[in-house]
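Next up: just one chain, as structure tokens, the form predicted alone.
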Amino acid sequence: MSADLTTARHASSDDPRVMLEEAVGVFAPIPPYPPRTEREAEFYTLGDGEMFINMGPQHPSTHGVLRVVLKIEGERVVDLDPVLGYLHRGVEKLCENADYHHTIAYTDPLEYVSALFNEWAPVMAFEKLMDVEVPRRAEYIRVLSGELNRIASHALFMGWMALDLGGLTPILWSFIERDEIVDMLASLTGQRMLFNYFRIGGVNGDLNHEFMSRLGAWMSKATSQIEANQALLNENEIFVRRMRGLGTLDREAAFRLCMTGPNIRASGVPLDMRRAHPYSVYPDLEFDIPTRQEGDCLARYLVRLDEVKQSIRIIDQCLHDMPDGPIMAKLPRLMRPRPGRAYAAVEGPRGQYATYAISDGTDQPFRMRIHDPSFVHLQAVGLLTSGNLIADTMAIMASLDPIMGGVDK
């Protein structure tokens, strides 16, 4: 390395050429450049009694490598600026340089606690491009495995929600519940986290004895276990009082911020892709869309609890109604769909997860864009935290359930 690089101070400590003796890992709250927008100039101008404080990107309550610059006055948050991009991998561009089969593996690590939904949206978009009819048994298996993955994701949400408020026991209970489900899915898919199970035209493997045995044992006690987990938090006066009335998002603001999933349903809007834009075999299944009217952190937590019960109801119907038959459509190994474009959206644990794909007739997507709900929901954090305490920032962010793998795609 040249002498000028070893001695010069760089404009940013994020520069990969920065030397170790320089303050690596120290993130200045004020950007090392002039304000680029009016909003940036307004935020980074301090008033009387105000100061900046960094939260993250290593903070456990940021649910990934999210850095949040808080402008505070005393213990109260005046404003905040989320700084993204610490986990950027360019997944969309990677997918555009892979064939249609390989893209599925690239999408798995985005929302890594609900990987099956990351696969489901692009697989559906590609099937639209290729006019593929998925066998009915494969659709039931997709719904069955997807709802199990939804329960595992919500179980972790409940634990992390409590942990962000200072409670340790609920996260241990949540991991017990989550581990039972991922062990079950591992017997079906071969993996515990990044499943890579859905395929264009079906799924990678049929139901097997080990999976059905684990599922039967889990279903026999699922309801009682969920009620025990609920009681752990719902009967905790500290948890309920800290969550009630905090981070209230009304119906109009939820629409204006393009919220989806449990976060908008907690504000009284029964929007669910499984009903609004039906896909797979969901039109043939009976389930309710849980909603709350309060729109606060407690409502967002309770909606997810109600969703777990509905997922168990869907799983039970899948087991009773699933037909025999093939699990994969007959497709060529090398796929070249005709030129065109397709869009597909699924209801993930955090909301609308969607893929927009364009084909130019080759074996690789010409363009592929991913809509991740966590990225959209983060814009609400500034609105909901203004005027609250610093500690409430963690609770509000946790109630939105962001996953930074999808945000920094």
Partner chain sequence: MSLIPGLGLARGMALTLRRFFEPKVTHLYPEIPAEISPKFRGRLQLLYDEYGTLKCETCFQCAQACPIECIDMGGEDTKGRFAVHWGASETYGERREESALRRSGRTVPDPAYEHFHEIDLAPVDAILDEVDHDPKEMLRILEAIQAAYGCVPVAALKRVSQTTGAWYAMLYGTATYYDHLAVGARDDGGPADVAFLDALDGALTGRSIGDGSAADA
Given for the second form:
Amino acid sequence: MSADLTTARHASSDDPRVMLEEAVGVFAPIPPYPPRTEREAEFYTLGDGEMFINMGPQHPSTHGVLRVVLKIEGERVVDLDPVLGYLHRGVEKLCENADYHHTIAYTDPLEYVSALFNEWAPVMAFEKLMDVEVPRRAEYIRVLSGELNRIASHALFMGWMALDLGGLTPILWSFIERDEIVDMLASLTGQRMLFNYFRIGGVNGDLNHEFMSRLGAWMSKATSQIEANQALLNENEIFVRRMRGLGTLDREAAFRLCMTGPNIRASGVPLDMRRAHPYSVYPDLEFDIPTRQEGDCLARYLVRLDEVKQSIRIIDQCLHDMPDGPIMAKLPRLMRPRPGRAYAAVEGPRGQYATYAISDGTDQPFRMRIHDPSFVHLQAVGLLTSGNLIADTMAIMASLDPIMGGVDK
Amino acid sequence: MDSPSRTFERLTLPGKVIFTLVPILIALLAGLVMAIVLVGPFALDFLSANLPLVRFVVAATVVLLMTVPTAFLIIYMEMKVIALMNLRYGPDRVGPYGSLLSVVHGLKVLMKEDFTPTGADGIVFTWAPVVVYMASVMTLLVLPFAPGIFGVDMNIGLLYFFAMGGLGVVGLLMAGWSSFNKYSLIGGLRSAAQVVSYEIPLTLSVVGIVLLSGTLSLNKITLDQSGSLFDWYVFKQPLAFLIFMIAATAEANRTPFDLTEADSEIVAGFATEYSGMRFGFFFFAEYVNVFIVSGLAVALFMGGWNAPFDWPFPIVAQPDLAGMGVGLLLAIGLIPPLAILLLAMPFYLLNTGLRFWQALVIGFVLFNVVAVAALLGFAFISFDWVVGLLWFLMKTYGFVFLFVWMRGTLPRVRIDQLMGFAWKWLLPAALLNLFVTALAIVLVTTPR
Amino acid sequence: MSLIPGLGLARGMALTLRRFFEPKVTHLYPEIPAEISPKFRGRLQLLYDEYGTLKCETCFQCAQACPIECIDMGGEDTKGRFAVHWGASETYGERREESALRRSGRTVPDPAYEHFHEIDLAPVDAILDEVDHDPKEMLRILEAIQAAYGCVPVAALKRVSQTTGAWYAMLYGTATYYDHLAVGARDDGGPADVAFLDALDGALTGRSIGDGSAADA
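Taking the form predicted alone as the starting point, write out the structure of the form predicted together with its partner chain.
Now the complete complex, all chains and molecules, led by this one.
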């Protein structure tokens, strides 16, 4: 075996003048440690004609720093192993060492494309801990900005989806869409991406003139613009043929995988936190929960499209029903909630964002657990991808829409 | 002995340079003249005896030189057109409307480090881009640009074209294999599978044309389409044209079929490990391929250099320049200044606030524009090949625009869809087209 | 997906061609500055109150609190004593290590501080020896320095920080808090070269001597 190996020369670490020759025809075993579980042992044993291919953490289409080890046979993916943790920042631990107010700044960048929902869940949990009643106007502002953020996130999803299928144009059109919304939110919250806007007991600032004028200008053209953009993909034969019937997830499997959000709604389950566990002012608002029965990538894509329309509807209602009043509850600067525990879940663009906080009576949370939908959805990749082609891995991953910032926390 | 050197010392630096260079130049020139006088007649005899050889060398040089600006133009076009479709401005900083950006890209690629990855097969790795590039350059040789403007008029031109076009995949396979990278390997194998599959419908789709024109020479096929607009083969073989366009897109690895370098799946395919000018060669070859495929489509289906309609105005009688004698000299001496003055007049007299010299400058520029336009018009009217080249390039860049437009619009197909499409749809359709064409020819030509 | 194959593709192509001719949305940034809403919080700059006075009191609390060492300060403050650099240390040409060093209390070479070095530090050393370099005796040290120099020179503060190990930020905060301590004030009691440099400063910045630098901290 060693006869036909290529050799490479590299400098010795001990003596830089000495060049060592090293055989490079053999790879180091993957992973470089003995297998820890049966599943791992099974996965890292190569069958006949199979090989590993390492996608990520630096790869054009893994949505951040997800690493996927694919076991392929030709073009067909036999098995797959997602490797997480490249973006781990220890946010939960950081939050335990921060004031209740400060945690919002830490949870904000978890899912960086829809930051408001990452603030909403902990803020709601802390409000439950402290028995704060949020002013109604603040709730309406939260819903309004949250739905805007949902549209921005879904717009980006559609662009990414097309980009992962090789279309160059939709991503830029999506970014135009998103940029308008994000500029709007910047005039409301003061930031474009990591808003840091929700506060325990309300929101940071009231609606202002600039935000309202931008929102009005956008609302008048939003629906037609989004529909015009989607005409490029929705009727495109190549796109539809690639997506239809791919990565089908049935009801049972979706339940077992604890999927939430659009991904389970595409499998025919009308599960939506806004209706299932109503919070904020959602009970007062009228909107439908779009569902699809197919459960394939195309359904997941189209469900999100319908959700955008529902979000526009909700925004419209918010603008009509917005009451006057304060935007912050009266709260002390330093919060020391009674010892106890609280759980709050909100419906984000990817599914259920939840926070479980335990207070021990000090001004810092004793424990804070963040539930992120992307992490849960990523479980399905292995189930859906096996037996498909390499190109389909990208399509399936894009349709599940994981954000690695949230997965790795 | 000493005085010349002292005199030389006293010279200024330019003086020294001139006094050194002038004798050398004179010597060289004398040598050249002597050589021409002595060897010239024999060399001329030899060259005139081997005119095809001269033609080939000139054509090869021109074609090789032509690829670079062509690639630059198409790269710029791709950047700009896709940007405009994306509602961006695209390149707009370097040169007018950013048109020099592709040149800057070329320079950047030249300056980058050119490394070979550890474990790569060095020789194959180095030669792969050369093979790819040479394959596309060599196909360019048989492309008829205009009447009399083509590299070689081969009687098996079309066959040569497809053979050389198929050679490119060898380079891609070499690159994929030698890179020591799994993405490269998958990209190389994908390109092999794709090109081999699409070569068949591509070749079969043009057999109908070969049957109709009775020749494989691209030049003669183009000549066959002269006449009216409806002599173009696209009207006689519409199905073949459709098949040809789809297969050619796959052959050139362009967007709905660009699986070999699908960046969202296999990073950059065969080019993953390449950098610097080696990558530049792949890049150039890709865009030259686009030009070639468009040129072939034009030559086969769109009438080549033939204008779609006749020049509507009768050609003006050409002036007898030699007969004018001294008058010609006078005209050359007098017309430019007079014309400049004439063109400058309105700007100076119409109270525009311009000074006289500014008006003169404007007049000069205008005169140049008018003169160049007149010259071009003259060439357009009096030389056949200028018209032909213009039409050919216009049509070809129309097709290039189509390819770029497709890239801006369409997502990528999957590998199994790609292969299934070639074997299940394109191949039967091409065979059907061939059968119908042959049947029609038999029916028409057989005396009843 | 329509019944006629290829119709969807053709419609997509038509859409992109229509966009080809539509007005573009790119912001041509360097030529046309971006519109930033008044509420935007992302800008690193110091705010002024309605009288045009800098709101920053140079208390260094923000610099101490910043967990990623993004904020640092130096230079001249509201009363013309100390220039304030705001933002990441890189933005005003100082390396992060230098910034961290300075924050830790040790002095680092900084061109902006050069003219503060022009004092004789022997009295400071004597005072410090007297209290055995004990940072807990900070007020006493500072009062002694005030008595020795007639003010609390910045260079002396740095020396104290360097030898006792106390944070420069804390020292500065302490010294500026008390009314009887005059940080960087250069009245008659100060060394001659300081007075000269102050005059030079005044000539350069267009204010009279002792105007901005009065010991009214």
